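Just one chain is shown here, as structure tokens, and it is the form predicted on its own.
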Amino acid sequence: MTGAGRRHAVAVILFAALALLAAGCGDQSTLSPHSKASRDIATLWWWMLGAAGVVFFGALFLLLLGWTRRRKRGLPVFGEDEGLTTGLVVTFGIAVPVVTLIALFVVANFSVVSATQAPKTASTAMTIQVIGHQWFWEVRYPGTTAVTANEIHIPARTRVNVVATTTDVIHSLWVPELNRKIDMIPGHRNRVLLYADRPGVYRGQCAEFCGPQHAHMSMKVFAQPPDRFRAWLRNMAAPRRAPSSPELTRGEQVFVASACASCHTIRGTSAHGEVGPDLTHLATRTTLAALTIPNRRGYLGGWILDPQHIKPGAKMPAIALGGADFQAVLDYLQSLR
């Protein structure tokens, strides 16, 4: 190889390297565990990695020592001892593999299954449903007339009875640093055990690829000190505020007299559509679009008028409204607290 080739190699390596680095920043891994079943789960990927790494080093010592000695005869010290070249195939080509594989079988499929198979019912303090929906998440409080989307809030060292559903297509729902992923099947209920040691934001992720835009639909799970909690949940199990200014009263009449009204519901007036997430207390929320944007009036602006150019193939039309219109309804949809 040219010394510009053995560069461009290096620099292949390098840029490799780094890309599986990056790859592994950020707010959602499973090596950062925030649960007893997230924990289980990181010590078994551990244990795995440690056996893949002496299977691997090992093979790579192999093949070094092969190539080192490949005009000799023999194994180093011991010299051509049959005996010992089959103890050592046996015990490293049959024994310690058939063995490690056992073990992990035990230990996945035993230990950490139990830990994070879905909950008894009466083992939890509360049930939430999730219901997937390309490409949102809609979350209910069951036994509250609470809605949210893209969003579930949990109290914290609380076991909450996840119950996920989907409205169209197999979506899957995964917490890495709560839990196991969970397929949402049509047609099924499956369920799943959130739980947080302590209060944080967890995000969350459709882990089953459920068309164009798929990696586009994330959550986030804010686990709240119980009282938090409490005072979230009565807030959005309330219809929404009546409007308190001349100016909130004429955007909430274009939003009811608009396309918006076909696809959103919120409590309390008249829209009562079902394709698009509550608005109910829209400004309650940290994003749009299923995290795709932040929840800001540029951003909120943009995706009423090009939420196509925003996430392509999502449901939402282009909504057509005059200068003064726009703005009253962006008003309006910043004030459903």
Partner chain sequence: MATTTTTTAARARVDRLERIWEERPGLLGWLTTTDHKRIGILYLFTSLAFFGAGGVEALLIRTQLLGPDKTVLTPQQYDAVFTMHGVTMIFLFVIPISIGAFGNYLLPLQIGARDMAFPRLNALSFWMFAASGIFIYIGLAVGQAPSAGWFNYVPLASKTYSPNLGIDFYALGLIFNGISSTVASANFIVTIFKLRAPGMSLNRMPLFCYAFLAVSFALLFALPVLSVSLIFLELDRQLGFHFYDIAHGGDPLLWQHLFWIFGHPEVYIIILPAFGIATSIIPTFVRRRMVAFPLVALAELLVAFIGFGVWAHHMFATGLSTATTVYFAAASLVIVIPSGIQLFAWIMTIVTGTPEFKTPLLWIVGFIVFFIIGGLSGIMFAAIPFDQQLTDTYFVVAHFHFVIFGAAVFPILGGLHYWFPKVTGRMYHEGLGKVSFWLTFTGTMVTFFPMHILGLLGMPRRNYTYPRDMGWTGFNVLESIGSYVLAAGLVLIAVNLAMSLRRGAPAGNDPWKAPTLEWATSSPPPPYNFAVIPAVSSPYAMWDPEDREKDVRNLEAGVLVLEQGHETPTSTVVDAEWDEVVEMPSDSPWPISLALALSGMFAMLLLAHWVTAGVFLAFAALVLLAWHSKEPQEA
Contents of the next structure:
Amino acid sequence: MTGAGRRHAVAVILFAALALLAAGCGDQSTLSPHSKASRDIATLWWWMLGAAGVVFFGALFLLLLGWTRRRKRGLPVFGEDEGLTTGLVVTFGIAVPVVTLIALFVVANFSVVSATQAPKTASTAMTIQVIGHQWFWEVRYPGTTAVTANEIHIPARTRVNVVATTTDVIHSLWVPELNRKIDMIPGHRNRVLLYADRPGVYRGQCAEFCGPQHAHMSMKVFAQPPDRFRAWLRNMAAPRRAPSSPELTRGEQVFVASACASCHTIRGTSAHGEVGPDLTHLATRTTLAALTIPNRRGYLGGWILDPQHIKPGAKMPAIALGGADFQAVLDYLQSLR
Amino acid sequence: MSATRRKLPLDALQWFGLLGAPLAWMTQFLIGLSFQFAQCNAAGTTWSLPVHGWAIAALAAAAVIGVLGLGAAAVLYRTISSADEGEIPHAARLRFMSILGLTISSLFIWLILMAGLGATFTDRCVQS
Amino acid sequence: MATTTTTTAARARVDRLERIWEERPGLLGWLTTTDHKRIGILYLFTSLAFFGAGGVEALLIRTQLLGPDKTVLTPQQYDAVFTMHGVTMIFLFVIPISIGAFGNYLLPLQIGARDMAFPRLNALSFWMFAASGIFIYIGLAVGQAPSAGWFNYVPLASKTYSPNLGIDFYALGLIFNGISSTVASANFIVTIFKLRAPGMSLNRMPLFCYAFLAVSFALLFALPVLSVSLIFLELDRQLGFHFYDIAHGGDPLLWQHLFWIFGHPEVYIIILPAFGIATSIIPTFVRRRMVAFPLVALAELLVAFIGFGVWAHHMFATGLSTATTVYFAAASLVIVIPSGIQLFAWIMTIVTGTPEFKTPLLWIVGFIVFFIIGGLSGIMFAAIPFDQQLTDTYFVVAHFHFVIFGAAVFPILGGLHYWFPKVTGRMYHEGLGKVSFWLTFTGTMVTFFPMHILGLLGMPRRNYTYPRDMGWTGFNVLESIGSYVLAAGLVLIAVNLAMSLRRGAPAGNDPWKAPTLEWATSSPPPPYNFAVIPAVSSPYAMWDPEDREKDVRNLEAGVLVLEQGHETPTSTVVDAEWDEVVEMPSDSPWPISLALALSGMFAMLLLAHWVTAGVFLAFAALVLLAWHSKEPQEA
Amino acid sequence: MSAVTRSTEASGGAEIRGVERNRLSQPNGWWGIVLLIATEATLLLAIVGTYYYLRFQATQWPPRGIAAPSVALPLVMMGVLLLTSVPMQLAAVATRAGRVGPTRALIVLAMLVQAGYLAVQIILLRNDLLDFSPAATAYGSIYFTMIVAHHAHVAIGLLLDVGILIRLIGGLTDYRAVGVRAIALYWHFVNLMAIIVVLTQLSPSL
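Alongside the form predicted on its own that was just displayed, please also present the structure of the form predicted in complex with its partner chain.
The complete assembly is shown below, putting the previous chain first.
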């Protein structure tokens, strides 16, 4: 290879590596698995990519051969041998694909599927209910009174059985780094296994078109060490702590008196709305509106005053609150540890 | 040899070689799926159907018909190839259809076996 | 016969045919035409208009996704645009142009017939297609476009979650479009079975016709299931039935099953005509017969048949039982073999022939490259766990754009160049053709290949926007740039062909020395196609000189000229032995009247005026009675 | 081969018989109706398939409060409809023999029985509608949609009968002869579907 050729080749390899690296990073990538299920799928993908590469470049080679030999008829060595050409078509068009496809069928639909299909409930340590709404995730922990939204906490290195249901249209629960997606279909209780190799934050998103705000229906799975998870769960199960200062009490009264209470629930108060997410421990969440905005005072205020600006089409109406009341409610919401 | 050749129903062989295996697969497919839908839905709680039993029966029957289809196409192909020029009317078309029959039947036998064995070695009503 | 006929007897016969088959000029001629060539041209321009609309929708989508959190389109507008993009491209462009334009124009010519078996039915299927397209686009115009995606899953498409008329426009428009396609497919099947030139037995039929036979059977059996699912949807929406309503015993998955039983054969319906076009172009420019002819013919029929047994691979993530998915995964893997046979046969034909890489063959090589990549990613979806990980992401968007744009539209664009001289009598500009190919090829690759990576990075499909920090921005910018390059390439094709309409060099009857019978006629072919029905002894009729000389002798002797009226021979199904001579109806006002009556009925159904809809239906019945009152021999 | 029959020109008994005798394959019209029957059969089988799919979604079928369908009368009506295939087939044979008189008579006879069948079915339908509504449960929805779909095909058959009878007033041409054969084939399809639809409709009681 000439100098220029070699430099050219290095550039190409670098670009390819860069592209693959890019594919690896990003915190919702199917190529950075953190569980046996996702790892099996990723391995299956790399093997399939390799086989596909062989087929593609083989065909490309033949097309180039056809171009270079465009003046000459018949095969390079064997000339115009009709029987051999048909034989090649039968071999590479039927025989070789049949063998490869049988292998793919057995590997993918028997060994890998055993890791990705719904787990036997007995083989799982705990169960979580994730309920799809138009455009956020309600999360419940059966056996406790804990209810949260959009941020699922699970103990690391534990087989968690997730029951996925929906209250309105079809959604799809999908955390690429932990497992394949499972559709949430009215009237069906589909189950999927969530298992995280090690503690960490794994992002997921709704993967079945469910209306205008389908794009802003994301979630996070926090895999925590078991003891930290149990502490979190205990806190989640508890109702809200009584407001410690007069401002917070006033904030709670404004909240309960306003339209907010008709949609949201804060356990321990008279707010029992079922439409919106449970806000009992809102301040423990890192994000708001299904990961659309971070959970900071400025964003929280902007979201309350004009949700349609942030999530056009969202079902939450704009709340008209005066200056002082507004600040009191903000303080109160930020106190809901 | 030519005496027996005239006796063979060439058109019947042609159509059975072409359509036997595909229709056998279609039947196996419909039987297998019907039992899956009947057993693995809400109604399944009220009865327990022999899902695997029927899957195996359908697999066996379809495979036999597929092989017979392949045999029919092979007999037709050999008959046409061994006959001398012009002896059999529409020989070119019959030879063309026998080649089609050979390929179709072998592909469908493979599909019948793959689908049937796949369904047999999979647990019943495990939600995937 | 286009060859210079010297004898006066032959000349007299041709003049008599000219007078008998002379068509009514002017607009009225076009509105009442039953000539398959005129109907093909009507289909061509109408579907290209919808291609423009679909293209604009695609560019809107790509502009909205150029960067994170952009506001080119509101979410509601984006949903309407991507739904209309899908519906337009599939139902109003790629199928009508390949079946309506290419199929209608070329099939009778390739089998040596003078027209389709049912010419008036052929006109009806065009007018119903045009009416259904306008019907759906009226929905967009009045701001009631469907916005639940082209496969329109329930309950999002139910009255509760899509209260406006958008979904009703979608459902009734597609039932109307479905009737048009079903009628057209029945017409194609009877034409291929009964109107082949005497002597064209099944082993002598061109591969183009096998593709159209396969696609017609797939359409025939797939569309009724779509109509059933749409009728159920309309009954649910307008009369409060409960087919898909879980609270009263229905099931949303019923819609998915019914839709995909139609849906997957539909995507093979999209690609099969493209196989037909590719298998027509390759032998011409490679100057040799197709390798393994029987296997390629079989492959096209097999794709259509197995296509009916794979539908639930669109539903692997909906929680079906593993044993059920295994049936569909097995069939989804076996359906790879027909594509493998065809791909390898095409490539071996190019390798063993002497290819001349003119624009049509370039498009077909581009098609082969995209079809290999699209096919390989398709095989991956037959692996159940991989499908469950990457369905509904941009990886599947990449797959089907490779297989629909790369592998169905490329042969259509190649076919436009290849048959341009036959339809217009002029040659397109070769240099401009090559430039527009490479521009479109690059644009397509740059637009759709990064989508594979986006899918692997976890970007779901149908998101009107995406967050900044997901690592998706770079690829989306690349894709949007690619889509503009792609659009430029398509515009360049339009310029090349439009310019060549007037300034192209005269092309003559057979500029490519092609093997199929349409090149035996003049360019453009006369209304009666063939002065004498051609003799056929192989699928490459034009490459059998002795048959063509026999045609000249037949013309002089008056054998198979059939100049006593609008006549064409019918032959037996398998061996095409000459059976009878049938009289064909010529221009008729009834097809367009029936299409208008049915349009009225569907409009009234949309507005839930049941009685008026019944009146229109009665009017349609009367038109049908009038349709049959004038019998062909009385025309 | 110059004396190949110009079939569409044939009119009157003798010419029709001649065309029929040396016809090698089925006429275009025959293939046309066969393919139309193929699509209509797929449509009806999709509806019947939906019935069983919805049946498998329910533990209680028909749902509580809806009586299982009565068996006797529908089976009798099905038998009556099946019988009408006989006059229709005889009409097809008569038309191939070029005898227009018997063809008309047989079609009129079949049409009367078919019209009677449809009238009775509409009455039965009205009674069912009084018992339970299609807009109440999925069972009602599929039950009524399936039955009305089949009745619609019977109604279309009646319209075809009327249409061909009007055409036959002007005597017999090959075009009309093929028309009669096509309508006979269509009725055989409708009667066959009657068996499948009725048995499905009565499946909870069988």
